[in-house]
Amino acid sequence: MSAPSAAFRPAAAMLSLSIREVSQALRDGRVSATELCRKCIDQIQRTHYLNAFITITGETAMEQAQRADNRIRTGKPLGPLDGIPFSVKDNFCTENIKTTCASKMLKGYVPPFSATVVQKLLDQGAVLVGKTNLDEFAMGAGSTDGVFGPIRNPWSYTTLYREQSTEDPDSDWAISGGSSGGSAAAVAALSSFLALGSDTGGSTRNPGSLCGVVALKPTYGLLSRHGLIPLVNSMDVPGIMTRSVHDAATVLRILQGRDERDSTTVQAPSTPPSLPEHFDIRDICVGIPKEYHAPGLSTDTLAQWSRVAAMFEQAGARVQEVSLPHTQHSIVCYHVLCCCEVASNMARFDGLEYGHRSTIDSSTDAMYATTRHEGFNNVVRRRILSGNYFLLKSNYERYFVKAQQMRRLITEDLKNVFRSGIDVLLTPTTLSDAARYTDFIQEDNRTRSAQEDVFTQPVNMAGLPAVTVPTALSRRGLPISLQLIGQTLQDWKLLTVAHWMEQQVNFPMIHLHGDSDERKLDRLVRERTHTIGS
């Protein structure tokens, strides 16, 4: 990324550093952890109009930062993340901090424990500055369907985008993508150095792509799901969002590995301390799936896909077209399996032990039914109903079993490609850059998700690692990203190739518009959205 311009706020000079750079600055005494934490919290408040955060943990964060300062001052830092501010999608449990899943159903729920991946970051001295907004229970591709309101893409407020717009900034803005839109917006807007998202069918990579940040979906089982409120157990993976591939690799090394509280976790392969600075790309074979030339693929995205493929080829890598013949069925297969597991997972939310409970108590059944009707939005209720329909005895073989069989075929397609000598696959992440909010909400959630997840959900069904890397800005001034898909447990190799690609494309640093515009926007949006933590 290029250096921030002088026109950008002074605080951004520090906030735009990589984790490695700011970690070194902390050790050199050029900045303190408390000062860094304060800068991030101030940035959250300055960009409040994005609606990226549900809860800001300011007081707790400052206490954590002070302890980090004490360790660093005595020459005993816990690791590369000691004193580094981060944020967490609000479907990860956080001890003594509200966890809402952006749903009325979990109103007031305060977990007694933290998710394993959150605790690992805290154990390394990272500073939690807040919980980020999302689609309700992570069901969506735009971060527009949560109870706390839609999230705005920070790139909608850059000078380049605003100069092209003739409309009021309060009405002309792009979505952040979903369902981890708050986490992506937090990293893109320089209010966190890293953020955790969840990825079931692309929920980390989609917003990462649209907000111009690096988003890693690790191999299934490499990161613990303990404490991640489940959507689809067989596909859910904690995702990592950062502003560089190197930073994503740093976080992955800390989070990966077995967890006795999650039986699906696997032993992490041995990895070097950091990604190699110099890498011979001529040893790599890049596959281009012909089926990913999908209807609706924008000319800007197609141009970037072709440009980066040519970049690999010109550098000496082998680039060849490959076929994934069952791709055309993957989105329907994913929808059936997703709804089936959602129906099962959402059964636990009944109002009896925690969260929202209806005041109608004429009977247990009435309380249970009205609680779920009041607590879930239409998107969640429809997926539950669809899942229960697919799982009916009369429909089980026709829908669920056939979807499982198709999932196996999709997985075999990917395995066969890698067996043929392909090291990584290069694909688009999304069909286009971020849609305007007013355009995006013209279609229902099911239709939007089918469009936005077309390139991302196959790897969730196969359990493979994938990473999205921003490559350029579209003609509208919004990020376009490409996805690299790797082989099972070869996440490090995948990130090594992604790091090489990132160095070649030289994606620009974000430049938010003026302070005066932001203050105006802040006043306007405060009147239209929920207050933080309400």
Given for the second form:
Amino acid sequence: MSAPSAAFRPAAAMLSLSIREVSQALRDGRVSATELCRKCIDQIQRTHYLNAFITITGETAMEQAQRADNRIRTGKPLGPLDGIPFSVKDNFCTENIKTTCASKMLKGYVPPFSATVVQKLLDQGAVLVGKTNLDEFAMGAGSTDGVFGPIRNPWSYTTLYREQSTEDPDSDWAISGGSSGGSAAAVAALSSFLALGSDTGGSTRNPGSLCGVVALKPTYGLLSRHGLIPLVNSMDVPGIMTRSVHDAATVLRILQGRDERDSTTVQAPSTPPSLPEHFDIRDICVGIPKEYHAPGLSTDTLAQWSRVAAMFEQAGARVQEVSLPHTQHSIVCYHVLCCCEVASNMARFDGLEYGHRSTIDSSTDAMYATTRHEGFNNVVRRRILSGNYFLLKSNYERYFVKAQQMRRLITEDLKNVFRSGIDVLLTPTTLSDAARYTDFIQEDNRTRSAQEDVFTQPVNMAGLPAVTVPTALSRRGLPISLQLIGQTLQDWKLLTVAHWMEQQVNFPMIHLHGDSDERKLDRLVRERTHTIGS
Amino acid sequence: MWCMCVNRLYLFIAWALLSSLPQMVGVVGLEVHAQIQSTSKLFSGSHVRFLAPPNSLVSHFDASLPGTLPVLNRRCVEAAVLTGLALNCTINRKSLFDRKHYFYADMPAGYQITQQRVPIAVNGMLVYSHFEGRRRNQVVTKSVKIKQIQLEQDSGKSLHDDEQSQTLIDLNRAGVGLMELVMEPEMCCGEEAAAAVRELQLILQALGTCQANMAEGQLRVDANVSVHRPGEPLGVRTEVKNINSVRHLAKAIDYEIQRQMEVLQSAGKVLNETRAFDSKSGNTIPMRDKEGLQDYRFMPEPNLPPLFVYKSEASVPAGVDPAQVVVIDRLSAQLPELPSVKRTRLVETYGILQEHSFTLVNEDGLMDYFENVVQTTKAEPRKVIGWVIKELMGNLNSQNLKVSQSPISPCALAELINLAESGHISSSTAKQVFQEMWKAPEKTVGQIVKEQDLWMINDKEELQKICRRIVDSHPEEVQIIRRGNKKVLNKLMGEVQRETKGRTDPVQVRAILEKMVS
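Could I see the form predicted together with its partner chain next, after the form predicted alone?
Full complex below, order starting with the chain above.
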């Protein structure tokens, strides 16, 4: 894959709009759904060096866009998402479209049904442009461990980053974060207005944060997991990635609610049609967990954290230090619980019903063993091995039960904080901005996951909603984001606060750098607030 | 040489010790898998049907397609609760699901969803009876504790094609709901176990929660067998599988008890193993052991919330639709008459023997048949039972037919009995007519009697004539009778019967004959 020869054309202006704006443009006839779809697919191809997509569904997307145009032309759009191009992490099942989980095990696998969340978007007229790249079976925090190769962070192809780099664009680039790196990169690089990720320990918020997009992990059970190929069933949630909080709220409203095919889903609380435009931040109490001053927190990130906390305070919100004493144990517990469920969930991949099957068939057992050895990468195999070890009868009490007990304590910590009157917690999303790929791969997946998930993971233990919002660029020109954590099923309130925060921080619009001199197209230096304001 | 002597000495001592100890006895516990009778599977909407084309009843979930999730079928839960209630179990208001892991080709997810930690029902009791005594007509009633009833998924089926050395998999059965019933090791022999299973079958069939046909695999019984001397700890047990009828169950258990006793008596050791019953030889043989070394790595099933059942409609929490949940009181009210209650009622209402009440309840449809006949005839129920058990069942059994296939309807039988009761035909003729009716069900009783001229000879003069002929043609016998040997009169009566093809009343004939010879 070669580095960019060109990034944006002026037409990309339309692509940088929010869903709200582009939806209006569609209704006003300023752009058609087919034009918009074509532009997105072109943009995917122009930014192919990011390796954000595994499958591009150009043909079916154009058909869907055509149908959207017919509806819009007759004045009968299905809703705010009609005609809006979106992409989906390749661990959500899509009917008649390959779904690989970035694994050899599922290469070429075509599911006969669509995940509930995907189907809901399609039913709203949204246009699926492609399936995005990830870590194999969503196991990772960098999007560097999938069979289709690593994903590059679009922000390492901006002028600011490239001007500081002495190396060529194919060797010096930052990771996208993971595991939903492809979805984050797709939204950041303006090739989709919306993308679905999945979040088990931070897999939506981490890449969202590093790629500078809004990434929402809803309350566990609020969105259906039917059709999401599981990592940890008791923590997985579909994640929503957009370029504005308002858009995330629009999508949440459409996706939330009980699904009879997922028994862990709950009835959604009633939500108004859109986030309140006028909202008094003085009614809000913001908690700052002291344990999140973790070792390794970068000065840039710390500075952002302080800056935004001060903004809340200056605006009249109550800002208060709180304690989550068991947080430090979260990662190790997560490791145990995750491995156990992985060992269990991966047991179905035996090469019999679907997926990769080894040619070694001397016995059923030999076929299983070689199929699984060939089909899974090292990361998956190690987690399966550990999980099976933890689940052995003689180890179950010592590992699984202990980890579950600790999980309860972590959940209690968070409940107690909210019970004491806190409305939202404000924390960093990641320790720092995105690492250079060459630095990142110096450590193995397990170490990286443990490092990267510290701020995001406890939320999954407790099933709470959390959203990450980009606040500024680091000195290297890469996004820094902060996370807001809310109470169970208070996703709407959480987004309301996030919306306020987003309006204060003035995060800049991305501005990709064309590296060939004759096509140095610097444009679109638009403040994000201009896009999403009013 | 010395060595051998010592060995012999030990053997002698061992023998001496053994022979002074109490007799060894068998200990039997059962694990029963009962396939739930429901239209769809335990966690998916696929239909449940025996003998459907291979892989025609397989949903995405049943094939373990990634991303699919289990959705509990309320009907299966209700079946388990009904069964639990009928077996006097405590129904757990909250039960949990677990994953049990092992790789097997016909279990596509690599795990089975079951209830290992907290099953739906516990601490029940099955009361059953069997027959003892020389004529096997003494009813002995016993009971066995039911440890638990758990809901779980059935597996698919593997078919091994040895010629082409390949395995074919049919997932139609994969995911069908099962109730696993665990009976405590409280039985002592094959006969007890067989009686317990027979009673269980009747209960399940009465409830409609399982068809309980062992040959079709709707009821699968594994026996845990060990032997010990009373008062000592239980011996090492083996698990006997591959039993497909109640009769084989008794045979397999008795063989296994005998085998273990012989092993111990020859100073051997019983291995903790799984053995298969071979119906041809009547033996049990060791199976390739996939169970022995398995660690199932149990884990809570994360995709199913705890299963709640409620005592009454009033105890259903607000916000939950009572129609959508399982309510115990509602199910209790639906419990049908159970076999033991039926039997007591039959004995009390009709004054029949207890052993006959078992036959009536054991045969599907026989009780209804019997009660139907009783209602349409004036004969005593105790007379009707003879017809039903001897004539009807005798004929059905010899032709391997079910009660519902009987060519003689309850009405027709009642008509026949009425004719015999009213003296229009003799009882021996009636039996003859029964066989004719069996062969020609399209004819009425009256037609058959008329065609074959079987009406009773009630005309006094005609009877006199016949008797006179017999007396005249048997002068020697008459002499003997006259000398005082009244027994020989029976021979003359027999001659009259033969002459009239049984169409006479023996009491009348005897009176006439006595008069003639005196």
